[in-house]
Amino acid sequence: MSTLYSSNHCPSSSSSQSPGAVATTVSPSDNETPFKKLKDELLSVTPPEEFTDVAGFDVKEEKSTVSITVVGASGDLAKKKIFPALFALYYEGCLPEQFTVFGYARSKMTDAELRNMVSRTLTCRIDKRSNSALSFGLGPVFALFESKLFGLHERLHPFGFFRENCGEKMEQFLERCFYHSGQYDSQADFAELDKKLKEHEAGKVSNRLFYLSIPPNIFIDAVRCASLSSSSPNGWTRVIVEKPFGRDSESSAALTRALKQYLKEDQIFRIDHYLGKELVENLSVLRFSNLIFEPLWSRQFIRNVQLIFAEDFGTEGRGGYFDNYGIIRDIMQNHLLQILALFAMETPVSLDAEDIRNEKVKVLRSMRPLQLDDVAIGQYKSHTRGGVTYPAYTDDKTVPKDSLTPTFAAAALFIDNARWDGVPFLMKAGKALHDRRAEIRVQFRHVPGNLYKRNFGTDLDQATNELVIRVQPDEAIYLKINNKVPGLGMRLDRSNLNLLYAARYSKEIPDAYERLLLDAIEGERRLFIRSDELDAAWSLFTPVLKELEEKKIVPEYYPYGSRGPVGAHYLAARYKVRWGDIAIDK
C-alpha cells in the first residue's frame, strides 16, 4: 500500500556516503533473468535531484549551532530515556550538522565517565523490512523502487545497506558528548558551563537548550542560574520543564509566575511524554482526515469515552516520589486529560500550535470540577499468587505505613458544551493492576430498532460498536463490528476491523521523547503545554484532591495484579457504563 502523505521532520538515517551516491550497477550476464535485468536497472539509475536533495541534508552552509545541556545528567531519567533519544535522533540525521550535548549535575564525572554511562543505554533502531529484503539480497532494490514509486527518501550505502554501522554511530555521538559538574544554584557553576559551551560553539550562532532532569524543587534555581549565566548571547534559549508542574492550582501558578521571572512562556516548554507517542499524535489524524470519523464525533452517536491506564507493576522504589503526589496527579491531571482534550476539542483552524492549544483550552474550560461523588480510590495490598507474594504499597520502605495515598482512582468527568453535553468522560489509572495497557475506548450509542436484537439477547451491550485506540503496548486502532457468522443459520459475531502497527508498518516506532525534543530543537510548540492550558486542568481537580486529604478518605484495598478496587466499577455502572478492558479483546 503506498504512502499517501509524508511530512517528516528529518531524512531517514544517513551514511557516510555523499549524496547522489548509488550503490554499484552489476554487469549483466548472458543469461539473466528478466527479475535480475529489473534488479541491474533500478541499480543503475540515479536518483532524481529531489531524492538527492532530501537526502543529503546538506546544512554545510549553517552558521548556527545547537547546544544541548541535560541537566540532572546522572539520574535515571537522562540515561534511560534523554540521552538514548538525542542518539536515536543523531542515528536517523534529525539532528543539525553542528550540534553538542552536555551533562550538567553535581556528582564528578569526566568526560570519558558520562559517555562510558551514556554509552551502555544506547541501541540502534533497525528497519525489519530492509533486513528482510537484505537477507535475500534485494534491499538496493526495494529501496530504489519504493523511491521512484512513492517518493520514500532512503539513503543507501555504496554495498546496498541501509544502515552504517552502529559501533561507528555510536562513536561519533558520544564523541560530542560532554560534562560538567557543578551545583543546580550556582550561578558561578553555570558560568563555567558558558565557557565551555563557547569554546565548542566556536563563534557561531548559539542556539541553547537545557532539559530539566531534576527534582521539582530545584526547577527555579536551575532556571535562574541558567538564564542568568548560560543563556545564549545571540541565538534562542529553551528550556524544557518535566511534570510534575506543582500540586494543585495554587503551586502550580507559583511556578508559573516564578519560571516566567527569568524566561518568556514561548521559551519554557512543559513536556507531557504521552503528548508524543504515535497513537495519541495520530488521534486528531484519525479524526480529522477520515469522513467516517468526524461526522460521527458527538454526543448524538457516542454513548461515553474511557481512557484507561494501567500498570502491572508497583511503585518499586519510587514510593517516596509517588505518595507525595498519588495515582490522580501523576496519571490523570496530565496524561489522562491531556488525550481527553485532544480527544474532544472542536476543528482547530490550522496545524499551528497555538490554534491547537486554543482549542484544547476551551475544552478544558467547559468541564466541570471533579466531584468527590464521582472519583472511587484505591490502594494495592500484599497478594500471594502462583507461590510468590507481592508487596502491598506500604511495604515499600519509603512509604509512611499510615499512608492514604491512591494507587488507583476512577472518575467520571463531563463536558458542558454542545458536542458533548451527557457524555460521561471515564478515566481510570492504577498501579499494580493485572495487565499493562494505555488505550482510548469510544463505545457508540446502540442502533435505533436494532433487527437484530433479539440475536443479542436482553444485553445490547453486547451489539455496540466500540473504536479502540491503543497506545502502548502493541500499538493498533481497532473497530468492533458486528457481522454474521458464516452457515446456513442467522447466528452474529463481533469481530474487529484491526490495524496493528507492528504487522502493518515495518519500522519502529520513535520513542515519544524522540518527538518532542526534536520538536523543542525545531521550536514546535504544539505537544507541549501552555500556561493557561495548565492552569484549566488543575482547576479541574484541586478541589477533589483537597477534599480527599482534608476528610483523609481512606481508599479501597485491592490485590496486588488484580483488576482494581470494586468502586470503579460502580462508579461506571452509576452512569451505565461498562469498563470496555473487562471484556478480553479477541
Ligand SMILES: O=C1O[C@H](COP(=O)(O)O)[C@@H](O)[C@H](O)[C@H]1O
Given for the second form:
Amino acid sequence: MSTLYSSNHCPSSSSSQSPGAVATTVSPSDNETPFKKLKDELLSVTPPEEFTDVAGFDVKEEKSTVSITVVGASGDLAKKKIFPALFALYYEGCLPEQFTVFGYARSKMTDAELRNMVSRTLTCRIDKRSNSALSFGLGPVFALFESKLFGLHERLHPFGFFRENCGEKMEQFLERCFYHSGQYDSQADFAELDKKLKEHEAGKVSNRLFYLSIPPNIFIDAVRCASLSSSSPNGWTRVIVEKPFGRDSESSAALTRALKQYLKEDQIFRIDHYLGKELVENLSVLRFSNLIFEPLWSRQFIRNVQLIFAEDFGTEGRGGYFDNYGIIRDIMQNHLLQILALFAMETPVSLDAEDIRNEKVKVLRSMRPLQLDDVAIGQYKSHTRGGVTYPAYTDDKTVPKDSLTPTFAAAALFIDNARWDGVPFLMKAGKALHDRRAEIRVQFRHVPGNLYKRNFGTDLDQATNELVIRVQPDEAIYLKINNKVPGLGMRLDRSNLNLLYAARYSKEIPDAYERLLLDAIEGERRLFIRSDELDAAWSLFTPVLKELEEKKIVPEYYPYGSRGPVGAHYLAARYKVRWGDIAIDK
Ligand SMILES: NC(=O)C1=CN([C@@H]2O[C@H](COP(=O)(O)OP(=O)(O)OC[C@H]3O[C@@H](n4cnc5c(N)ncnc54)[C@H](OP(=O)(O)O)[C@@H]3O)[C@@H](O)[C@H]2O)C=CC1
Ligand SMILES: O=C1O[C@H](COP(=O)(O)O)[C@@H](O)[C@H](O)[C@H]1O
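Next block: the form predicted together with the ligand, after the form predicted on its own:
Below is the whole assembly, all chains and molecules, this chain first.
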C-alpha cells in the first residue's frame, strides 16, 4: 500500500492529502476577494464522475463490507477510546458505506444495552471539529479553498456544512452496533459470532477487523478462537493487538510465535497509540520537508534529545495491571522508544510502511542496551496539599504494600551510529507528577565563538537553541531563539518562534485511536509495530528490567504531585544535561 498520508475513505480527513500535495492552508486574515471568487466558481461546479469513486466508495466496495469486532467491549479502553473513535470516523464519513460494529465480551448484554453503554461514551465534540471554521464566518470559503488545493476527493468537504446534526449521526451509528456475548477461549462462541457477522454481510465480500481490547493473558485464546471460527471466508481478516506485547524479550517472542500460529505478520496490527498522535505524525514532516532542520539533525549540532512523559494522576484503577509492568514497560519501552526511533531514523527510501519501519528498526538495533547506571527510578508516596491527601502508589488495594514497581523512571540511551554517536537521548516518564505533558526537546550545541557570549554570562547552556515538540497537551512546536531587546542598548532575550496548533488551526485534532483504526481498516501499517521492531525494543530494556527486579532496587520515593525524584537530575547532570521541562523559560 503506497497511499501514505492519504485516506481513501475519509472525505474531510485532514490527513487525506497526498504525499506530494502542497499543504497550503488559508488563515483567517487572508484577503477575502479571491476566496469569494473561488467559492462562486466551485459552487457552480457539478461534481465529476470520479467524485463518487474517490470520495465515497468504488464499485467493488459496494459489494464488500467491513465488520469491526471489539473483543472486550465491556472494558475501560473500549468505552473510553475505541467506540468514541469509531463514532468519530463514522461522523467524518471515514468508515466504509457498509460497516458493522460488534461488541464481544463475556458480560451478558443485549444489543440495546450495548448501544446504551456506547451512547454514554459518545459526545458531539466532533461537531466542533467539522464546523469550527464556521466561527470565522469564512468557514465555507476556507473549506472550498482547501478542497481545491487538496484534490478531488476533498470536494465533499464543502457539503460538510449540510451534514445531519450530530444527534442523528449518533443514532445512525448506534443502529450499526451489535453485541455478542461469549468466552474468549471458546471456538463455539466465536462460531456463533461468525453466524451473526455473516447475516450482516449478506453474501458480500467480508472484511473483518478484530480489536483485542482485553488483558494480555487472554490474547492468544482470543486470537486462536477468532481466527479458527470467525475469520473472513473471502476478504481480509486483521487483528489489532493492544499493548503490552509481553513483559520482556522471552515473553514477547513467545507471544509473537503464538500469534503467528494463527495469523500472518501482515494480519497483526500491534498498536502503539502514541504513533497516532498528531505531533508524532508530524515529526517526519518537520524533519524531511523543511530544509532548515534536517542538516542540523545529528551529533554535529544536537547536544542532547529529551523525551518526556508526565501524568498528573496516579495509577488509579489500573494498579493491578501496572504493578506487573511498571513505568519502563508501560511508557518507555514502547511510546517513548517509538518516538525516539522516528526522531533518529535515517531518511527512508519512501513513505511506504516497510521503508519507514526498516529505518526505525535500524536505529533500534544500533542502540546500546540500557545500563543500570543509566537509570533512575522512583515511586510516588502520599502527599497532603491544601487539605487534600493524595494516595501513595501502594495505597491502591490491588498493589502489594511492599511493591518496588517504579512509577517514575529516567534513563540515558545512546545510538551507536555515525549520526548520533555520543549524543545522550534522555527519557523521563512518571505518574502522579505535578503536570501532564508529553514532549520532545532537542537541545542544540553552543554557538562556536559566540560574539554575544558576554551578554549571556557564564551559563551558555541557557543561551542555546532548543526545539520543543509538545505532543500534548496544547500541541505546539516552538524554537527557543536569542534576540535583541528593542532599544538603544544591547540586551539579549530568549523568545519562542511558536507554532501553537490551537492558534493556527481551528480544526480539533483527531484522537490517536481514530487515525490508527482508520489505518487498520485501510491496511496501512506504517503506524503499527513490526515484530522485528518489537524484538529490538525489548533487547534494549530486558537486561536492565531483570537487574532491577533481581537486585530488588528500591525506588526513590517522591510526593504525589511533585516534579519527581532528584535522581533524574543527577542522571542528567552526569551527561551535562539539564531537563528542559523544569527551566524557567520552558
Ligand atoms: N485502559 C487503558 O487506558 C489502556 C488499556 N490498554 C490495553 O488495552 C487492553 C484492554 O484494557 P482495558 O479495557 O483497560 O481492560 P479491562 O480490564 O477493562 O478488560 C477488558 C474486558 O476484558 C474482560 N476481562 C477483564 N479481565 C479479564 C480476565 N481476567 N479474564 C477474562 N476476561 C477479562 C472484561 O470483559 P468481560 O468480563 O465482559 O468479558 C473486561 O471488560 C489491555 O491489553 C490493556 O493493557 C492500553 C492502553 C491504555
Ligand atoms: O499506554 C498508556 O498510555 C496512557 C497515556 O496515554 P495518553 O494518550 O493519555 O497520554 C497511560 O496513562 C497508560 O498508563 C499507558 O498504559
